[in-house]
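We begin with a single chain expressed as structure tokens, specifically the form predicted alone.
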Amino acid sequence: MPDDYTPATIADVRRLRDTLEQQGKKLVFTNGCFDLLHAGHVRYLEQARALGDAMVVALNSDQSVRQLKGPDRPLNTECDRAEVMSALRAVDAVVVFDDERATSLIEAIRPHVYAKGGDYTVESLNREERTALEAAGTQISILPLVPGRSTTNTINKMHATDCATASNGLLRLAVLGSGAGSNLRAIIAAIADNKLKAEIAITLSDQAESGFREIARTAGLPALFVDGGDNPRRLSEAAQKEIFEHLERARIDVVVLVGFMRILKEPVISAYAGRIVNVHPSLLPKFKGANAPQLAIDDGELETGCTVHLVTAEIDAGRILAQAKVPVNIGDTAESLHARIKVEEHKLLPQVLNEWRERGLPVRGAGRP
């Protein structure tokens, strides 16, 4: 930090919150990155002091930032955010703390007051920080979000012209998957080969320690993680909006599901609408959902496949975009039918995605505001 600026210590904002409990006033504690300082905070900011007596603001470290965000972030470092922010007439404290979340600073603090923008509801919030809020009985205040300004649109202006005068013809892609990432590597060897014409922005496993993301590390690829929550199925609120900014900030042409084993669901299915694409182990519509090549086994089919389609909120029923068929043998097991349906796999997607724009499917931008 600047010789001039020291930010405060969890000690110091502990001792004004006692301070004010004794006075019966409140502190209000929010948290975040503040990447890029715009009208859209400074308004969120006065909104959620008037909210109590002061204000601590807990700003995520440059490491943290990385951690959330990506390796193309944070913009500006912490060191010129934390001076930034208490430079605001709203922002009574700052500190800064190096974990992904908050979790241990709300267990410090305890705040009487927790605020945080309309892009969340109290479900949507961190499990983890909520739980904290609630043990230290904080009340939590939503507050509405300034139409228009926030730093990922604040960044899609700056790369807008970039985007509409690139001649790269790189498709940009979002790859999320869950298992041993056989999909993932194929994609990563067919770009190596010049047989996609396609970039890999970031990779995204809802499984912390996976083949995937080892695959996705060992090429040098953005490895996100992203809690899901406890139902192994579908993703929390919570999950579904950090996936969904994820995208954002990454600008993203086609997501991509290689075995992604939790639903997707809003926003991301509304605002890649046409733009995601999986593929599933068998001929659809035949045998949806989990276990299909056993399903093909257990009803005595001759053949079954692979199909790649587009991802609508029903399951495995969107746009059929191409399929390849594999033979069903006799003492097949699901294991063996399935390695045998990967190495059709490992051709078609790659192929599908190659022809993306010849196909006349939809990348960023394509029909939205």
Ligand code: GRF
Contents of the next structure:
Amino acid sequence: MPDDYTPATIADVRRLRDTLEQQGKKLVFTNGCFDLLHAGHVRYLEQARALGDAMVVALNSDQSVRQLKGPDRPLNTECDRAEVMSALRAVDAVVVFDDERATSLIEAIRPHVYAKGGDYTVESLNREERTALEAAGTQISILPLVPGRSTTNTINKMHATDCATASNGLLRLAVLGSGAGSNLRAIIAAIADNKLKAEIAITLSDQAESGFREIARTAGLPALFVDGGDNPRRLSEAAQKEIFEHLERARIDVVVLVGFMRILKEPVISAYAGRIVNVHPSLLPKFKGANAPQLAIDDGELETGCTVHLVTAEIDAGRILAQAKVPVNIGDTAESLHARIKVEEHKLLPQVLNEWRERGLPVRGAGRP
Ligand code: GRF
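Okay, that was the form predicted alone. Show me the form predicted together with the ligand next.
Following is the full complex, with the preceding chain placed first.
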């Protein structure tokens, strides 16, 4: 018996698909991490298999599970996950893939049916995957998830005792950004200098390529990417849910927004109420929204600054936690002024987070500020 199970190749699966097609039969395709199999998975896979005559399951590789779910996952290696998966009655072949999305596999395999679990709709599927499915003429089937059973639930139950009793006293942060990432760099530096007793559990961006993501990767942090959809200021419903799931999985205490350009809504806003902070380049309530440094110049302000505040459903309107002032100099451009504001942000944000931790707030699942 070999030590490690060998999954099927794409060529094997493509052959299976072509053979089925010649016989007028259908290949079903589904994909996921399937890290800790539970009855919910088994029932879902049985239902998916019933949509055709054979089924291939594409498993996210270990590296892509880390990208999608954070550094503590997967619990089981890709070889072990593939071996367990292949033993199920509903599963005819298992392949392992390395990307965050299954797009290239869909293009190569051209399955007859694509099954997806959960409260997605065809419209809220990932855009790239959906385009590939439509191009392959694949029928898309959304199957309901079995309520109450999920890998995250199981892991959270296992962690519950640890969290209540053995917290290491560090705030678990999720940092979300879309831009240059200088505030992320400042948080990383404050942690390294022991000025901020926190750990960055995940970073998340809506921009696949950004200074922010580069800084996260260089620091060896999980650099998650969520495709927010077409509107650059909004997050699609699927993206809102995806972000929520990332935060839950990583057992986040505080969500820190540093130039995250899309508006967070439900379910994150309610679930993390009082635990989401944003840094904004003006002395709020003045100059809410975009272009705050330019607006301060246009209004002839002699002084502006930055604000760290709680995030609520209303933009830049939550409780102010701290502010720092910055003079507006003669001849300032939006860029020169913003650069000086950022210098203050880099001090203020880590300081506020650390003071927050010292006051004993917030604690995962317990009292909220
Ligand atoms: C900061 O100026 C922050 O106030 C605003 O977005 C900017 C992000 O800058 N919300 P960076 O990406 O951290 O350099």
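Residue numbers count along the first chain shown, from 1. Here the rigid core means the biggest group of C-alpha atoms that line up within 1.5 Å when the two forms are laid on top of each other. Bear in mind the structure is a predicted one, so any value in this text is a computation, not a measurement.
- After superposing the rigid core, the Cα of A219 is displaced by less than 2 Å between these two forms.
- Comparing the forms between these two forms, the C-alpha position of K265 differs by less than 2 angstroms, with the core used for superposition.
- Core-superposed comparison between these two forms: the C-alpha position of R251 differs by less than 2 Å.
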